[in-house]
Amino acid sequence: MSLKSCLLAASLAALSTATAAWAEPVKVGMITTLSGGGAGLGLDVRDGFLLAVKQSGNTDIDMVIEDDQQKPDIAVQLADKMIQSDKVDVLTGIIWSNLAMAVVPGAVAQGKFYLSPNAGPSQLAGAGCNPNYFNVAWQNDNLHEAAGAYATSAGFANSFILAPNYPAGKDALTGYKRMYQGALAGEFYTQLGQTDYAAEIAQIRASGADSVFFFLPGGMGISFLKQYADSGVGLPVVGPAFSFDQGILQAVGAAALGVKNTSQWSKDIDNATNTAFVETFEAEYGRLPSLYASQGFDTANLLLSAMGKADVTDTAAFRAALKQADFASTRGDFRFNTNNHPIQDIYVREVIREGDVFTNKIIGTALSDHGDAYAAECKM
C-alpha cells in the first residue's frame, strides 16, 4: 500500500470517530523524561503524541510540556503547577512507574483525567484504579507475562531473571513468573539507574541457568546487553520490548541480534494506521519510531476521539467517550478492560538487521486478547 493510500485510510478512520467541529478546547499537561539516561523514552512519547495532534489538524489542544528529570519530587511539583496554575484538563506523559505512583492518585483525586502512554503499575490497575485513569499502553506485567509464555514454549526450564528494584521491576518479574512454568536459577533486583552489571553476570555464569530474562529499560538495558555480550556467557536472552526497542538497538548493535522480545506493537504490524504512522514519523523526525512513540501517538488519538464526542467540561460524557476507545490504533484491535487498561495481542519479535539498521520483526503471537491479572480487584 502506498503512503498516500495509507494516509487516506488513516484519515478516513479518524474522521469516522470525530465530528467536523471539535468540542471545547482541552489543555494537556505532559510530564515526561526529556533529560538524562531515560530521555529517549520521553522524547519518543512526546514526538508520537505531537505527530498525531499535527496530523489531526486540531488547533484546540493547548500543550504544556515539562521535563520530570526522572525524579518523583520534580514530577509532583510539575503536576501541582499544571493543575493549580496552568489549569490543565488532562495529564499524560509519565514514563516511570515510581513517578506515576507519585502523581496519578493525586491528579485523579482532583478530578483531572490521566492518560498513561507508558507506566502501568499494578496498584493502579487493581484496588487503586480510578474512573479518570486510562492506560493506553499496557499494565506493567503484560509484556513480561508474554515473555514467560514464550520462554515456556521455547523449552527453557531454568531461567535467571533480573529487573530494577522499583514498581515496574517488581511487576516485571511477577509477570514473567506468572506465565513461565520452569524453575528459577536465580532472581535478582538491581538498582534503578545501575550501569555496571559485572556482579550480576558473574551470578548468571555460576547459576546453571539455561536462559536469561531481564527487564532493564533505557540506558540500563544498553549497559547490560553490551557487558553480557562481552562476557561470553552465551545463554539465550528473552526480554520485553523495553530493552530491545528501536533507540536502544542502535546503541547495542550486533550484540542484540537474534534476541527474542515481546511487545504489543511492532513497526511491521500490518494495518493502514500503523503503516502510515511508521512512514510519517520517520519523515517528520528522521528516525524510525519506537514502542514509546507508538504509545504517544495512540494516546493522542484516544484523546482526539473523545474530544470529537464530548466536552472535557462534561466529565461523565468525556469519560464515557474515552472508554469507547473509538480510534484507529497502530496496534489494530484495541479496547479497554473494566479497569481502563488494554485488552490486546502481545507478539514475539526477533532482533534483525535491515541494511545498517537494527530493528525487530514479528515471529509469532505470545498472548491473544490479553488483559491483566488485576482487573478483578478494580471496583468501579
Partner chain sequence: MSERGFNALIAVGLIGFPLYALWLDEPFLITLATRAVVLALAGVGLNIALGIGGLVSLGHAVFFGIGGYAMGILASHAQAFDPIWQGAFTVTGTKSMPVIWLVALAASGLAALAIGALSLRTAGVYFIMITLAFGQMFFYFAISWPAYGGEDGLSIYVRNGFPGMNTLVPVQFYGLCLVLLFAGLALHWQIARSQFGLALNAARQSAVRVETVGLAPYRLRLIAFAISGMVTGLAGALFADLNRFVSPTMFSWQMSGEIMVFVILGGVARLFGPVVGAVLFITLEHLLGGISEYWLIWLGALLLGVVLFAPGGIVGLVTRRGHG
Given for the second form:
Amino acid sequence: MSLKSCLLAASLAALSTATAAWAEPVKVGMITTLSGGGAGLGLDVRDGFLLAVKQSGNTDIDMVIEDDQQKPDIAVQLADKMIQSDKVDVLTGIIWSNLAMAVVPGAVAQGKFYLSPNAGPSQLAGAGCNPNYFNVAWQNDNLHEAAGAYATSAGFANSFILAPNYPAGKDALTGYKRMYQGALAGEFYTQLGQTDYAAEIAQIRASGADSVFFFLPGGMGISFLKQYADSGVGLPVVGPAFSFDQGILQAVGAAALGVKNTSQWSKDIDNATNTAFVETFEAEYGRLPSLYASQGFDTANLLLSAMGKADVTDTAAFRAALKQADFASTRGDFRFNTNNHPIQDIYVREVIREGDVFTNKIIGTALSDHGDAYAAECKM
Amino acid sequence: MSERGFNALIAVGLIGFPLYALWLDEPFLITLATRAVVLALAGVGLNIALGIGGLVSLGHAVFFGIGGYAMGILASHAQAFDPIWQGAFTVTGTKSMPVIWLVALAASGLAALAIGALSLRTAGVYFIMITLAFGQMFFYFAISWPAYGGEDGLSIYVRNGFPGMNTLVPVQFYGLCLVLLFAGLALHWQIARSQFGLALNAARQSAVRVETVGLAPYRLRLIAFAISGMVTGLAGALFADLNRFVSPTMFSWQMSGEIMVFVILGGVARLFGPVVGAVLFITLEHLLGGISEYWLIWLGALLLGVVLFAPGGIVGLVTRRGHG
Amino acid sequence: MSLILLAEQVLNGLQFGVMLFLMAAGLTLVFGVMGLINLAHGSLYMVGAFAAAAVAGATGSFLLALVAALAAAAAAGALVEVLVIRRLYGRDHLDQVLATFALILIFSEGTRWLFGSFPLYLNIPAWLSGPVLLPGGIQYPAYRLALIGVGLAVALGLHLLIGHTRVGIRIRAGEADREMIAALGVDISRLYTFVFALGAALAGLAGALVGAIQSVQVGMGEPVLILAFVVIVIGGIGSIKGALIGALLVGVTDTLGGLLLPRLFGLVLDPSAAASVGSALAAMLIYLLMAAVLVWRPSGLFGVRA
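Write the structure block of the form predicted in complex with the partner chain for the protein whose form predicted alone appears above.
Below is the whole assembly, all chains and molecules, this chain first.
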C-alpha cells in the first residue's frame, strides 16, 4: 500500500534529462501514523518533511510513505516491505517509541539508515545505539529534564508529578526528577488511556503541592487540562510540549493559558530558517506548524545536506555526512552528540492567546547545549 | 464449485504462491503471505471453538498473546544469556522453535482450561463478554509488567532457529508456517468428523438434548476451548517470530475482533474459512492503503457488503450454500 | 487520606457511573428488544460529541450544542438502523458483530474525513464552570454535579417511558416476545427504529456531555463501549434497572479502586512498586468484578434474557 508522491514523476522526468549534479537518487521510506486518533502527529511530520523536500527543489528523492496505524506489527511489516521490496536506502517517520523499538534495531542491522523525526527511546540512545541511527528530535527524557530544571529555577519546592503507567510515562518522571531539586508532594501513575482525572486532581488539592508537572500525551492531556482548569485548584502547571503543541492547544483552549511547557522548538525562535518555515508551512497547509512538523522539516534537511556531500551507496561517507549535520535547522545551530542524538537548547514556553489562536511564546531557556543521560552508555 | 474443490484450489495456491513471488523477485510478498498464513492459523484455532462448538470467544487474542509472550520471554532470556530462574535447577531461555512451540502450546492450553472453566458457566452474550473481560485483563497486565517491556514490547533481534533450516530466509519460514497451518486444518477436520466433534456440534445446536443422552456439554466445550486456545497460542508464537517483536497489542480486543473478522469473513465452520478470510483481509489491507488515506472506510464498506449480501462468508458465496 | 477526598471520589464514581448509564441504557434496550449486539454504539457517542463541538464552535451556545448532539446521534442511529441494522435482526450474533465492526471503521474514518485528524474544541459553558461548596467542606465542580443530575433525570425519564407509556409497554412486550407483538398489530419496524434512535440519542448526549471535560477525538467511543458492555453484562441484559445499578457499581468501583488499591499495596510494598502494582490491578478491577458477577450469577444481576 503505497502513496507515491508526485516527486516520483518529477524525479523520473528529471533523470531523463540527466544533469545530475547530485549523486544517485535516494529512496526514502516513511512509516508514520496517518489514520486513527494519533494521525495528527504523523501528518505533521509528513507535511514538514515534504515541505522541506519541495522547497529544496531536489528531484533525487524518491518517497514511499505508508501508514502504520499506530500498530507495531504493521510497522514491522511495512519496514520489511520497504527494505525488501521497495529497496529503500533510508527509513524515517515513526512517531511512537514502541513502534520504533520494533522497527529500528532490525532496520539498522540490515545496513539501512534510520533518521528519527520523533521517537527517542532511551535504549537506542544508550546501549542500543547504532552508527546508522540518527535522532533529529530529542531523546525522550530531554523535555522532561528541562521541565525539572525550569521548576527548580522558578523556585518550585514541592511538586506533584504524574504520568501514565507505561515505559514513556516512567521515563518522563525519571527525567523530571533527574533535574528537579525540590521535594515531591506526590508521584502518581495514571492508567494509559484514562480520561477522568478527578481523583488525581483531588489528590493534588489535598497534597499541599506548590506546582504540578504532568506528561499525558494526546487526548489524556486534553482531558486533564480541562478538568484541572475547572477544578479551581489553580497551582502553576509545567509540562513537556507534547501536551501543548499546536494541534492540541486548539482543542484545550483557554484552560491551557499560562501553562509553562518545555520544547526544543517554538514558532518564535528567531532565525531566518524558522521564520521562513513557519510562514511557508502556514501558506502551504493552512495551519500553524507544531513541533512535530518542525522535526519532520529538519529531518528532511539533514538528509538533503548529507545527499549533497556523499553518495548514499557509499555508506561510510554518507554516515559521516549525516553526522556532520551541516544544515540550517529551525532551531538554529544543530549538532549531534557521540550517540547521534542532538545537543541543543531546550526552551521554556508559555501558552498565550494571539487573536483567535492559542499558541506558545518562549519565555526563557531551561537547558543549554543539553545532550542526554544515556550517551555515556553508548559504545560508539 | 464444490467446497472440496475450492479448498484444494486454495491449498494449491498457498503452496504455489512463494514460487510466483520468487519468480517476480519480490521476497516481501512471501513475508506478507506468511503473515496471512499465521493469522489464518489463529483463525483456525478460533474456528474450532466457534464453528464446531458455537462458542463466540471475543477474547481469543488472550491465547494469541500468551503464545507470543511465551516466545518473547524464552527468546529474550536466551539472547541476553540471562537465565529465567535459578534455584535448585536452572531454567534458561531458548531460541529453538520446537521447544518454544511446545511451551506456547502448554501455556495457552493451561490458560484456556482456566479461562474456559470459569467462562463456560455462562452462555450467549454473557460468554462473549466474559471472554472479552479476560482478554482485557491480560492486556492491562502486559502493559503494566515492566520486566518484559510493558507497552514498548520486546524485540527479538534474530529469528529463532529450527533444526536443519535457515529461518531467516522468507520462503523457508513460510514453509514452516504453512506446514503448521495444514496441521491445524487437519486437526479441525479430524475433530469435526470424530465422535467428539459430532457431540460438540450437537451441543451447539441443543445442549439440553445432548444432556438427555448422557453427555456433558460443559466438558465437551471445555475440551474444545482448550484445543482451540492451544492452536491460537501456537499462531501467536509464530506471529511473534515473524515480526521478531512481541507487544501487549497482541492481547488487545481489536486483535480478538480481527481474528473473529477473518473467520466470519471466510465463513464460520467452514474448514478453509479462516484461511480465505485472512488472505482476503491481508490482501485488501495491502492494496487498499495505496488508494486513499481513508482506506479503512472502503474496508468497512466491503466487510458490510459481505455480511449483508454474502451470508456464510466468502466460502459460502463461492460454494453457494448458507450457514452450516 | 481525608474523608473529604473519599467523599469527592464517591461523587466522581457516581458521575462516571451515570455517564456510563447513558451509554449502557441504549445498548441494553437494543439488545433486550431487538436481540442485537451493536458494536457501533461507541461511534454514536463520538457522533454526538463531534456534533456538539461543531455547533458549539459555530454558535457559542452549549445548550444548542447538546440539542444538536441528541439530534445528530438520533438521526445517525435511525439512518444506520434503516440501512443496515434492519437486515441483521434475524441473523446470528456473529454477523451482527462483523457488520457493526465494519460500521465502526466507516464512522471513525468518515468522521476523520469530515473533521480532520486533530481533536476538536468543546468546553464547559461559563455558567457551569468552577467549583461549588458542598456540605462537609467539599469543593466539587459544578459541571460534574450537573452531569449527575442529568444522568439521574434520564434514568427517571426512561423509567417513566418504559413503565408508564404506550411505547414503553410495547418495548417491554417486545423484550418478552417479539413475534407476539407483531401478531398483535404493532408496527415492529417503527418500534425498532425508535428504540435504536433512542439508544443512539442517549449515547450522543453522553458523548457531548463528557466531551466537554475530556477530549473530542476520533476513536473516543471505543473504550467507553467496552465499559458499557461490562455494565450491561453485570446488570443483566435487557434490564434498565440493571444498567443503572451496574453502571453505578462499575463507576464507583473503578474510581475508588484507583484511589485505594495503591494505598493498600503501600502498606506492604515500597511506594513506587505499590503505585505500579496498585494501578495495574486497578485497571483490571472492573473486569475482575464482571467475571466474579458472572460466575456467581451467569445472567447478570437482573438478567431478563439469558
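Model, not experiment: these values are computed from the prediction. Throughout, rigid core stands for the largest set of C-alpha atoms superposing within 1.5 Å between the two forms. Numbering follows the first chain given and starts at 1.
With a cut-off of 2 Å and the rigid core superposed, residue 228 has a Cα displacement that reaches or exceeds the cut-off between the two forms. In this overlay on the rigid core, residue 186 has a C-alpha that sits 2 Å or more away from its partner position between the two forms. After superposing the rigid core, the Cα of residue 270 is displaced by less than 2 Å between the two forms.
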